Each structure stands twice: as structure tokens, then as C-alpha cells.
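What follows is one chain in C-alpha cells, specifically the form predicted alone.
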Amino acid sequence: MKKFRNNLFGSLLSISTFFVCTAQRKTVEQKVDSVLRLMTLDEKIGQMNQYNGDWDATGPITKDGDKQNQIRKGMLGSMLNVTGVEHTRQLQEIAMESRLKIPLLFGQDIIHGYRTIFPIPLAEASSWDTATIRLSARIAATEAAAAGVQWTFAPMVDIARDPRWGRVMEGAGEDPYLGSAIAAARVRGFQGKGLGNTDALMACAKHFAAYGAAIGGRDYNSVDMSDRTLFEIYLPPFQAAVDAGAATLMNSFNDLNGVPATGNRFLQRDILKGNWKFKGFVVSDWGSIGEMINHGFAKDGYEAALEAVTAGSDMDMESRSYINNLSRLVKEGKVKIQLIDDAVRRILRKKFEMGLFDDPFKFCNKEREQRQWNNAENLRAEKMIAEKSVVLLKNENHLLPLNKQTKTIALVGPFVKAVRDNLGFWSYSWPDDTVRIVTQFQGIENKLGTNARLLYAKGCEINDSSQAGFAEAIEAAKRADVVIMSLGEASDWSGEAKSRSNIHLPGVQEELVKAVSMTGKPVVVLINAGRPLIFNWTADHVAAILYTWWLGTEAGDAIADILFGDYNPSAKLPISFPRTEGQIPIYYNHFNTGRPATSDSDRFYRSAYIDLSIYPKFPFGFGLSYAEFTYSNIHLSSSSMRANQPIKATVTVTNTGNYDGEETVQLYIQDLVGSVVRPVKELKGFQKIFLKKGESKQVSFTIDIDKLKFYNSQLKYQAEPGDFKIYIGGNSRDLQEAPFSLK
């Protein structure tokens, strides 16, 4: 091996002198052009080809052809699902045997952590804390980059208004303003101080575009919407990601208004690479180029490759459409070589920016990998982020926080002692998970030590009709001073291909809540899920509810901190919670109709169901605290504004409770009359503030012309003079309001 490496590096130096030894004198673009001029057509197409990595205990295997030989021939530009410095080095060494020695890119789904698993993205979005979310992505990038990964297929920035859609867990919820802020934070977190640093990953904003609007919430389904809805609701987080410097984008599985996103020129050529001047590259989702055949948009792989490359898809993930068809398409004159060159130039540019031409093995440092493997500081950060992600939905009679001197506590439910479920979907499984992950039972035990007696009863399975465990749960509850119940959906019930028609608490879990509540003991419910669930009886009858989502490696300790008052919950919902599936889609920023329902007593001959409330169970932006916050009336610096003269809106927020706490102050604006119908309100700003008990603070928002702009019927982004309302409060429902006008 030593002799091989000596020969390898000698060869590397001699062949790459043209574009490496003169690196100090060339710009990245000049370097890219230098390599591009040396490439054959087949080598160019190889850069546009990405394969999945197949590994066993001893190294790569070949489930689908001789991948190692294809790498040697320059037929592969990237691999996914290959991690660890040993594995990535082995494959990179093979790439260095190719004629031009162009390094491979290694990509991976680093969605919410690598070795340290953070809360699922929807949970982190509940923090409304972009600095915290950026930190989560920063740590994930540091750990993954230390393991040889260079590229993450994240963040997912799809807006989602339908909780039946499984991938709602992967994004930031229903709102484009909040979603844009979080998209930018995640990109900056993943990419750190810049591409080329050994703790930075290339970000990949996905799925471009409108994937979250799949009809019926069924994954991969069609999307049909107006261009105005596309531009106002679904595209802003992608533009924010591009503006934040996202290295890559991934297109989506769905068709948009009849054209699959993978072959959609309007999305990729006109908007992304045209209007937004995006300089990175676009990768398909897994097999999505070939799947255009299933859509009925392409006859075969030949046509699929033609449509995709013409539309602007630069790299083919796993469909083999490019590697099998592009050469013929170019030689037959169906695809201009300029399109191939543009795609390859984009890919090579990122490889140069990552520093891979200078040092193909810069991400293959075993010592760095070991330093990040059990990083205690990362675990402490994970616990902090988990605490910020828990939403307090209900707390009657100030049941929470619990007294640490409570003598006997009953812990009931299928998730009390669950281990890997705490990580949620899109998480890595490590051999030491059983000792590394803090269960909820362990977290409470760690918190209380020998001060309390903990009684445990599972009560029921996650999705079972059996009530055989009820008696044990009831008996434990009777013997306890307080009952903590841990319920929800299995961690793999939300995620890709995990759409559900029924999002109620599964099985007999709510029946278990009823049975335990009949004991008369105070009950605290923890709900573990990757989406909004429906739990109306529990919401109406249980005194205290914490929505814990899936919180990651330190879940148990974070939950215990909140239960016993060492952390005061501050999270707010990033998505509306429906009362039943019949309300879906339900979202706060809807349009009025000609017959709007103004209350539940005003439903007949109105835009409402006659048998269902017009309101969600829990509104967007909602979340309680152990503290209590009151808002003054809004003070405006002026009741009118001009395009070049912003106004300021100020409220005084007072902590009238008995605990210090954080509050997220939210700003909404309504355009009362427009050339097109405008939403009843739109989030346009938010600020997190910390108030000690009894403390007051003034919070101000600047209202400038950009906050009033929208896309009109001609898709012109502009503001229109007229009357507006400002709303400020702690959620999208409970708000102070004030009128103003734009002259």
C-alpha cells in the first residue's frame, strides 16, 4: 500500500501540474476552464452522474455494476451514502487513478445531525431562534465533514400546509417568512465560514419546487397552483437559501402544473439560474430523471435525459439516464455541448471551491473524525436546542413545573422507555445508541435521583387495540402523586413516504389517557411526533400538555429540565394544528372570501363547515410559558407612510408571571384592499426577548415598503397604496392591532 501511494502521489503531481501548481495565479473560473478543456465528452457526462455507495464490513461491493471501475474511467462525479474517512479515502484514491484525477464529491442526508442527533427540523423551527438553528446545522456539518462527507442534502425548505404529508417533519412549517429565515440560517450553519473549510458542508436546498403542496398530502403527488401562489408562498425560502449562498439545489419529485420539476425549464432555467443568477448546480432527487417516464412526460430514458438536461438538471442521482443517453443525445445534435459544459462547469466550480483539487483527501482525517465522535460540547448544545424546541400547549392551574420533591411519580405510555424513537426520522443508527440516547425515563431519573419513587407502566403499544395494559397503568396512577404520560406516533411514521390519512393519536392511546384521568390524579401528557397530531379529548381534559416532537440524543434530559422547572419552555408552533383531518389544509394566512365566517356562531351561508369550528385546535405561532406575558396597545410613529418613509410600531411587553422567561413577539400585517385578494394576515417580523418576572420591555418593528410588497396578477412584486392593519402579539390569534395607510 505504501508503494502504491507513493506512485499515486507522484503520478498525481505530474499529471495535475497544469491546474494545481499554477493555482496561485488562477481564479476558480480559470481553473474550471483549464480542466474542462482537457475533458472528453464521456468524462464530462461522468461528472454529471451520481451513484449510491454500497458497503459491507470490508469495503465497497457492487450491487449495480462495477462502480470502482467506472470511477477509474471518470464515469462518476459524486457518490452518496458513503461516510467515514476510511471509506471515502478508499474511493477517492480510486478516483485519483482516473485520467484527469478529478476528485469525487461525497453527499449524505445530514438532516438534523450526524453523530449527535438534534431535534427534527420542524421541532427546531418551533424555537423561532435562527441562531440556535444555525448552531445545530453548524455542529452537524462539523461532525459529518470530519467523517469524510462534503455535501449535505439539506436543508429541506418546502412550505407545508398539510400535516398528513410525511415530510412535514423535515421543514419549517407553513409560513414563507419564518421558513425563509430558517432556510438562510441552516445554509449558513452548514457552510460555516465558507466552502473549503474542513468543517463546512455544501448545503443543498430542496425540493425545488412546491413539493410540500402535494395534493392530499400524498408524497410524490402532483401539485397544481397559480404562479402567484408559487412566488408568494413556496419560492421565498428557496430564494433566501440562494441569497445565503447555498452551494446546490435539489429538484423535486412532483410535477408542477403538469410539468415534472426535474424537467421544468421555468423553475430551473428561468427562475433559478436566470432571475436569481444561481451559480451552483442542481442535483435530481433519487431517480427523479428516470421517473419522468412514469409521469408520462418522457417516453424512455433517452427522452428523460433530454428533458432534464435541457431544463437545467445538472447531476443525475441514481437514475442512470445521463450516463446511458447524454453522449448519444449530443452526437445526434439533440443536446448542445454548451449545456453539458455549463452543467460540468457548475460541478467543477464547487469541487474547486471545496479545495478538493488541491487536496482530494482534505476531508479524510482520522484524528479529526475521532475528536468529533463523542464530543461532549456537542451533546450539551443538543440538550439546549432540544429544550428550546418543546412547545407548552396547556398548563391549567400551573401544574407545571412539577416540584422536585414530589414523592411518587407514575410514568405511563409507550414512549417512556423508548430509545431510538427519540431521534425521529432521517437519523443515523449507531451501535452505541442504547447507552448514548437519554430516554425519557432516564432523564427524569437523572433529574430526581433518589428523591422520588418512579412507577412505570407501558399501558399500551403505539398502534394496538389491546387494553390489557390499562389495569397496570391505572394502578400505578392511583399510587402516584402525579402522572406523566408519554404518547405519540412512532418515529418512522413521519418522513419520506410516510403520509397518513389519519393523524389522530394512534391505537388506544387516547383511551389510555381517559382511563388514567379517571383516577383523579393530575396528568401531564408528552406528545412525541414528527407532525401535528389530533388529540382533542386529551387537549380538552388533561391539565398540562408538552409537545416534544422528536428531540434527539439528549431528549430525556431536556424533557426533564422542562418538567421540573430548570428550563422555562419558550417554543411556538410553526404550523397550525387541526381539530380533525376534515379541516386540512388549515393555515393562518388564508384569503377572505365573499362570505367569510367571522366566528363559530357565524357559519351558515359562510365559507365554513356547518359541523366544525372555523379555528384550528392550536394556531400558528402559539406556545405557552411558565411566565405570563401581557402586551400594551400598539404605538405607531405615524398613521401613514410613504415608500421612502418607513414607520415604527412599538409595544410594551410585560412579564406578569412568577418565572423569568422568553417570549417571541410576532408582527403580522394585513393589506385590506388590493388589486388581488390578500391574506387575512401575514407574518412580517418576530423578535425573541427575555424578561425577568415583573420586567417590561419595549419591542419595536420597522414597517418599510418591502414588508408591504406582493405579487400582483402580472407577477410584478410591488406595494400598492391603501389601508393596512398591523397586528402584534404572542401568536397569530391573540393580537393587538392598529391601522395605518400607505400614501
Contents of the next structure:
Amino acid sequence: MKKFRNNLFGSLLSISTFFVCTAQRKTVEQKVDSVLRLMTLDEKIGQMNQYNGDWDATGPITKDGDKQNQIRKGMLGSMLNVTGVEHTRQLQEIAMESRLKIPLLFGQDIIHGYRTIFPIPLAEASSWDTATIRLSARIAATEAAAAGVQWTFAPMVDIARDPRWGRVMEGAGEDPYLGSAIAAARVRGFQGKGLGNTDALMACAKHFAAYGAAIGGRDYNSVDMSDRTLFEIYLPPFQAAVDAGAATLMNSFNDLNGVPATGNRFLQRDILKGNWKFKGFVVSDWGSIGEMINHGFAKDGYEAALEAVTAGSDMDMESRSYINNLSRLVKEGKVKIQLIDDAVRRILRKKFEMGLFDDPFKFCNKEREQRQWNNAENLRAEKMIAEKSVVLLKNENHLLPLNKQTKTIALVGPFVKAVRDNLGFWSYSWPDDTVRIVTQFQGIENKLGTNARLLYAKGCEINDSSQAGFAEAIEAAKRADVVIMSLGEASDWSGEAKSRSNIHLPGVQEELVKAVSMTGKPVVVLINAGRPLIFNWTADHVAAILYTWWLGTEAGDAIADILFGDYNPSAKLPISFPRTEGQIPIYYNHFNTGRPATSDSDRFYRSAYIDLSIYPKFPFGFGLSYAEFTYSNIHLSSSSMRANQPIKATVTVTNTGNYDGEETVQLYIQDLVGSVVRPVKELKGFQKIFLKKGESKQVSFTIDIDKLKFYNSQLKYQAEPGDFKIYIGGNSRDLQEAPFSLK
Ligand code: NOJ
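Structure of the form predicted together with 1-deoxynojirimycin (previous: the form predicted alone):
Below is the entire complex, every chain and molecule, led by the chain shown above.
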């Protein structure tokens, strides 16, 4: 009974008594309806309104005391960027002073960790390890939920084919199949055993839709694409997120073929809430309802609110278009009350499922918050996940792993002693960051102890134009047995609004590599970045390259494990690496065209540049290991299949190297002739296997009809009889193939 005093029905005693007696027996839908019946129009609109929290040392939202009054009046359903048990409790207490005592929802961008920072999502995607990715989201959710957060604005499931776009770092790369598997894993990780548990966050798949296809890679830009590309490439990860139970979706800033996503009925009403039967709610992106005025799609906030609510945007993040206009729109008959009720019902449903009506303070537990603050187990998991995220791009003459007995090692570059630059965009600062985050220097020192002499020279800053520090770096290199150079882009150069036209290694860093290489010492390069960078000289001349992305709190220890052979790298690129910006967009699952270029010596009068290779610098799916894997004996259980008779494709993988190791076996399919043209290959399966040195394993994939389906000229999703090829291998370029047909 006491619990209920704190909730919606505590103040209205007679209603409360009725509710308490029947609540247990009611379904969530009945509970939602019974609340809805009590609400005034203004209270309903309040639930559709979300504000950012402004905090200062003296208490909650003191910069805008009016927000507190609005909460008290029931004019606010949710807040973002308010964390910590103390803060969320203070605001929830104010919500409990409102007439109906509807609890607030607290949302935050928990993108790759909260207290423990995990690798950026693109790095984690390189692991192709959905169990690991799920674990990372699980831990992030546990830590954030212990700090009063109930809802994360993640995962970002936008496909990205343009590395100039700063937000490639937040997603899973260019492929819809891999992207869908990872989207589902992240949703399941965040939501844990289900909403209602105190360690589960509501997930929010974003940005619906096609935000990753911004023209020219400029953030927030327009998107112009065919329905087929939308359905085949950009929507599948969203559908996978919905199927995995994502509680919410966020729409996006871009317009799609002329209609802003926020006001797009086709996307939100027809596809999401219609075809996919999504029962959660849609939150706008920050201010995106109001931004439809800038788009030239709405004259003012009144029209913007009308377009957005009609299109199916249920909650307004920070534009205040709903709170200022919806009531008038309803009273003037422009918006039917059923639309408002539908949006509010969706929001209340989640609040009930979260158990917030039973106990609005269930996420406010100081002791739990404290327990998660320094959780050593989470740090161990972070290190393991970081190791799985590092891609070995080159390893000539088996330079790696380095011998732990190496006497003198020169550590050169602007990232060797970097602290927060190990984390990447969308990570939180904590007062003890300098103690907690393991720098790369520390990691190597931890690994080697006093065995080795470590020489350090920064060489240059990240975006330096000066070579003044080169002499010291060259001197250190000369005195060393091996040089480890740590280079890259600043961690806030990727992320939201961080588009770059030039994605080369910044400043004079590549000049530094040349200068250090001139010493003739063996050089290992680590590249820290949130996107594929261009570093052709380094790629062509340096013996060993590890693409570390941004690895998080334990970056230094994870990198040291890989450098010195305590972990054998296993990651594979989830996105193609271009040779120049002029090659963008470059992606592996392109069409063949009428004049396909087949090699660099066959590219004239072909769909190719006359002055550039047809190949990316590093292809999708690529990544080496200290082991070596050979593929042989590809065969099919039958060379023809029927819709109801799947066939099996099998390949033998052998570890012919000197180390035990993990390989990601990738399956691609090509439909040779279709009623619409089909990609040269499409990822349709992958498996991770572990092979001891000398060991062989047979790996099999089932090819069923679903793997052959596509959107035909009528946009019907179906397979067409005819000829196909399957390809299996360790990346999208080096593959074994076999033909088959669908009867
Ligand atoms: C804008 C970003 O586009 C979105 O991804 C994020 O969740 C919101 N801001 C809230 O921070």
C-alpha cells in the first residue's frame, strides 16, 4: 500500500483504492487505459514532452526553475541528461507532486558505456562477435541503470557507406546483415532480461531512417535514395532492432526524398507502426520537430507539431512544439484526440512495463550505484572486448607479436600517453579519468615491467604543422630495437557533427612515420580513429599496422596484450577503407553495371576512375591474425535447391600458421540474374571458429530461401528462381566460390 502512495493514485484516494484492489489483476493495457481516462488533454500532451536537464552545483535545474513547475503541473513526460541517483530522485519527487503522479523517464546517450567506457560501436562491430557486443551493452545498462538512467538513446543502427560522416563511429558499418545481427545484440544487451528489471535500460534504435546516407557525408544533410535501397540496405537493422524488442525508436534529422524523417508518415506510420507492428514509442531527435521549419516543411511550430504528430512522432525532444501547439491543434480539430491518445498510450505502456508506476524510485538506489562505481569485473570485460575489436591490417615478416624480451622499445606519437583520447566521442568524463584510463604507455609498461627500456617521444601533436619534435623521435627510434608509433585523429573528430572532408591522418603524422622509418628500425603503427582513415604511405611501407579505433578505459592493457602476443587479433573490418576521398562511397555490395571493371588492368571504358585502383585500400570483412587460415574444399550438398529444400554449403578451414587463433568465416551470395539488378555479393552468414595451430574444421552454412530474397521491381520481398553463386572466405575479397540454382 505504501508503494502506491508514491504513485499515480496516491493523491486520489478513492480512485487509488479502486486501483490498488484491481491493479494486480489488470494487464498493462488495462492499466494504461485506466490512467488515460483520468488525464486532461494538457496532461496527455505533457507526457509527449521531453526536456534536457540543466544542472549546476546547487540543485536540480536551477537555471530554469520553470521546468520544475512544469514537472509539477504534469507538463513533462521525460528528461534527458539527468543522471545520478540523487538528481533523478530529486526530479522524480517533483513529479510525484503532480496531480496524477505519473513518473518521469530519464534518458541518456549510453552509447558505449557509462562508467566503464567500452570500444566505440564501430570498433565493437569489428569483433563480429554478437555475444560480446551484447555483453558490452549489458554492462553499460547495468552501470547506467544503477545511476538512475532508465533509457538509452542507443543503439545507432544507421548503415554508413561514407567515412566522412562523423557518426560512422556510432554504428556497425556498411552492411545490413552484420548491422542487423549487431542491432539485435545491442537491444538485447541493453534490455537484459526485460523491462522492469532494475538493470534494464529501454533501448532506442536510431535514427529512423536513412540518416547515415547524408549526401556528401555532411551531418544532418538530405538523403535521396530509392525505395529498394532503403528497404534492402538501410531499414533491415531497424527491423531487427524492433524484432529484438526495442522499446523505442528515435527519428532523424534528415529529410528522406524531400520529407523530413520526423514528419514522415511513410516511415513511421506505414512501415514502423503499420507493417512492423511496433508497439513502443518514437521520440524525435533533439529539436527535430522544430527543425522542420528550417527544412521548409512547416511554416511554424504549429505546423511542425501537426506534421510530426500526424506522422507518428510520439515524444518531442526539446523543440517544445508539442507543448506549445498540440492543445490548440486538438481544439481546432486539426489533430484528432485518438492520435494523442495513441502516442500517450505508447509512452505510458513503457512506464508501466518499466515498473515505474509501482515504484517511481526503483532506479534510485545509492547502494547499487556505489557498487557499480568501481566494478573490477566490468573493467576485465572491457579489456576482453577491446582486444576483440582491434583489426590487424598488416604484419609483414611476422613482425608481430613482439618478443617480451625486447630490450629497448621506442614509443612515438601523440597517442602514446593520451588519456581521454582513448575513449572516443559519446563518453563521459569522470574525475578519476587520469587514474582509471590505462594509457598505451602504461599498458606496455604494465606488460613488460622492468624487462624493457621504454623510450618516449611524442614527435608531433595530432594536428601539428610543425616537425620540431621529429628529431627527438628519430633519436629514440635509433636507440631502440623496435618502434611502436601511435597515431590517429582526435577522439572528438568523429561523432555527431564531426564530418570531415579530409580523412587522411591529420597534420604531419604521416611525415613522422616516414622520418622514423628512415632509421631502418622495424616499425609497428597503431591507428586510433573513429572512422576509416587514409594512410597510404604508412600502409605501403610500414611492416605492421593495428587499427585500434577507440578502445575505452582499458585501451592500454588491451593493446599491450596484442602487441606482445597474449591475445591474437581476430577482428574484421565492418566497413571498406577507401584509398582517397574521391573513391567514396566505396562498398563491397555494389551492382555490377553494364561495364564492370574486373581488375586494375581492365578498367578503361569501365565503371572505374582512370586515375585510381578499382579496389578499396582494405576491403570489408578484412582482418589478419597471427595465425594463418587457408580455405579449401568448398562444396554444396546439392547444386540446386527448392524453396522448401535448403542446401548446405561447407568449406574446410585450416590453421596453417604458428599460433592458435580465431577466424570469422564469411558467407556471401550473388544472384546472377534478377528482375532487378543484384549486388555482386551480399553477406548472408558468418561464423566465428577457434582453431589450434595445424587444426582443420569444416564449417557449414544452411542456404535457405530467405537468404535469396530481395525486393523485386514491385518491392515485393521474394526469391526468384535462377542461378546463384556462393562465396566463402575470410573477407569480402578472397573467396572460394561454388554455383547453384534455385528451381
Ligand atoms: C542528437 C543526436 O542526433 C542523438 O543521437 C542523440 O541521442 C540526441 N542528440 C540526444 O543527445
